[in-house]
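A single chain comes next, written as structure tokens; it is the form predicted on its own.
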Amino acid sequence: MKTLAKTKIEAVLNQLAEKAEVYVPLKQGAISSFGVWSAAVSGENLALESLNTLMSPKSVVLPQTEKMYTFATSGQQAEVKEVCADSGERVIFGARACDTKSLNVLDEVFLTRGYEDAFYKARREKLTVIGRACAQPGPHCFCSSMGVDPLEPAGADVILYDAGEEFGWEPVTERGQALTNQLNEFLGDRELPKPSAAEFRTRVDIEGLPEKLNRMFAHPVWEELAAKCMNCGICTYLCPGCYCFDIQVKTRGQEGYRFRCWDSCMYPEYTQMAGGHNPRQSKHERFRNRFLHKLEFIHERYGTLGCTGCGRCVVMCPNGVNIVSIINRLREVDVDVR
């Protein structure tokens, strides 16, 4: 096994940053997120030891705001001047298994079923992911209940195993091996024991729930569960697997550009139609849509769950809406599932 001494991490990041945009867990004021590493960033801002960043690395492949193309108009005519697909090399360093799993979910949405999103694809194809095995789940982590192995970050190209003063470094894909060869001068060679995962304090039984939810669209339990929700949307912005977006245009004179930006299914405007009709006008309808999407619709279409058990929404919901409690309540509901 290759090894990486923790004292060499900054040197490795500097080396990677010479050829790619490198995203690492950073403390940025009161929050933590995957920010761009450069020689100007202090090592004191690294948050590699943090269990989870507040903001996931979703924005690396699906930016919060992304310019799509520029255009110019002349009378009734319009001409696209430049398509702004961004295809530079990128590296995510230190992603936990819940976040690498979310990238797999986004891949299914944006790259399969007969349609490929060109903007997402351009970013994803040039991305190398260095995942980090997670042996100590936090009090709100429940990734194992969602089918995620915290010690084997699915979709990572390299996996880091914490061994105290150093990391075990294991390439698991061709991209990972190429990156390993590039960094060979910083890596050692010796066998390290892989860690064992500690017990999860939060668990939830998801077995059979997607099939059960298929019969619960009109159940009154949704109004009960939605009572505390404020439709603020923080859960959707923090969720590594949420991908709702809006497309807008900015113009100045005869030139402009079209861009997309994150949106939320928790907002009434998200489904507002041009004529004024809204198929999800009430709070409980929007609440229901979010949880059916996470726990049923994505599972039906892609064979996986939209929730990866990272716990961010549980920690940050200002009104204590808890997806684990919601799942437990849904399991209690008596409904004919035949």
Contents of the next structure:
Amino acid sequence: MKTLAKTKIEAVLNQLAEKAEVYVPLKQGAISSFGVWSAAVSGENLALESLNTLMSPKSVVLPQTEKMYTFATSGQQAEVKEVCADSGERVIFGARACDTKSLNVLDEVFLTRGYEDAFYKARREKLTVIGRACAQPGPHCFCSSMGVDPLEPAGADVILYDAGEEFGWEPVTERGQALTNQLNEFLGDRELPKPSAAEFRTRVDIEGLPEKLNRMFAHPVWEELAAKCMNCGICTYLCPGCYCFDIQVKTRGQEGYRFRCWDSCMYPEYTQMAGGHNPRQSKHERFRNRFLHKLEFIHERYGTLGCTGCGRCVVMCPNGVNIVSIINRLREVDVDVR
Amino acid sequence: MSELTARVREIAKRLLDNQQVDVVFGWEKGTEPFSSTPVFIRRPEEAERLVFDEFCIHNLSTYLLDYRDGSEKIGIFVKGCDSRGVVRLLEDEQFTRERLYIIGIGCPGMKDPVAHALAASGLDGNQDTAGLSAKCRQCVHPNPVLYDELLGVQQEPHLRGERFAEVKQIEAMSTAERYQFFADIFSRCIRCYACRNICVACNCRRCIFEETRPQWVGRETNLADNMMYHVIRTMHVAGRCVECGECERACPVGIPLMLLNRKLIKDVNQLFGPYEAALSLEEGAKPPLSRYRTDDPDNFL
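Pass me the form predicted together with its partner chain as well; I've looked at the form predicted on its own already.
Below, the chain from earlier opens the complete complex, with every other chain and molecule after it.
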């Protein structure tokens, strides 16, 4: 097995950063996120010993705000000046299985079923993911319940195994192998034990849940569950698998640009229609959409769940909305109660 | 079970048994020792779910907005700041006093469930878990200002030191320093609108940030649009903020929103005061910026 001594991590990141934007888990004061590694970033801010970052790495492939194209108008005519699809090489270093699995969910949404999102594709095709086996889940983690193997980050090109002073380094795709060849001078070669299966404090049973939810759209339990939700966007924006965006425009004089930006099904404006009608008037309808989307609709369309059990929403909801408790309640209620 | 929890359950049960109210707003325990969460009790037998402990930090008055178009009678447990939230809604004519049965609790100061969850979670972020929550360390009005029934004991303000000390630090900065300070804090805003949604003073039916025709504030997450959002949000609650600190508590990226609110509290007091928002319910009373007087100062125009 290839190995990477932890003392050589910064050298490896520097090497990678010569050819690519390298995203690493960074402590950034009040927050943490996958930020770009550069000469200006101190190694002390590298958060490889922490469980995870507050903000997920989804912004590497789906930035919160992304310029799409610029245009100029002249009288009744408009002309596209430049399409801004960004196809630079990128590397994500040290993502956990919950976050890499979410990238797979985003891939399903943006690249399959007969529609390819050119902006997502441009970013995704040049992305290499160095995943990281996760042997010590936190108290709010429940990825194993959502069909994620924390020790084998799905969608990673290379998997790192923590073995104290060094990482085991295992390429699992051709892209990962190519990266390994590039970095050979930094890597050692010896057998290291792989971490064994992790103990999860938080577990939840989702067997049969998507099918049950298929019959629960009009169930009164949604009002009960939504009562303490205040319809802010924290959960959707911290979620590694929420991908909704809006397309908007900014103009100045005869010129302007179109951009897309994250949107949230928690916001009334999300479903506001041009004629003034809003099909999701109340907060429980918006709340219901979020959970049905994650646990039923995505499953129905792509055969996978929209939640990968990272636990960020559970930790950060100011009002204690907890998807694990919600799933438990959804399982327990009688589907035929009206 | 603490004595206060017992009293809270007893009162909720009584109010529901007597059909004096249709629903009681209180707190229940979540999945962890540090998680207390809002709960809405409709049946007397469910009153047993209620608790009152050191993690009941949420300002329940904001939830009244979910009920403003109904006619249901509501029993609500309020701490000092929450009771000012109720006054806010009554003054803003978003609710009527007749629909409320208010049970005040002298507040010993709360701990922050999210900060504790974050500290336990292993996620890197703002893990301020020492003693009282950040918002309660700034509290000057821990005792309910409006109630039908009162529990607990009279509390002293939890603030140690000077209320506007941090505001004065920012005021003392040079323009360039101050711009940098604001650029740093606003550049990390993710526009989740938690600060707006959790705010009892943000009670407009249609929020300016949701307007699309015209769109007053751009949706890009960049410094210019983020600053525009925050300037409008802060100015909108000027003279109306009840200092409950929920905006700052809810912010997932640690923006010191109360610093902005407190600057406006200080300014409104200086310019139009003496004024302290929502300290009592008086017929026809309006915050300074919601009324016009010919002797209003205008030297800042």
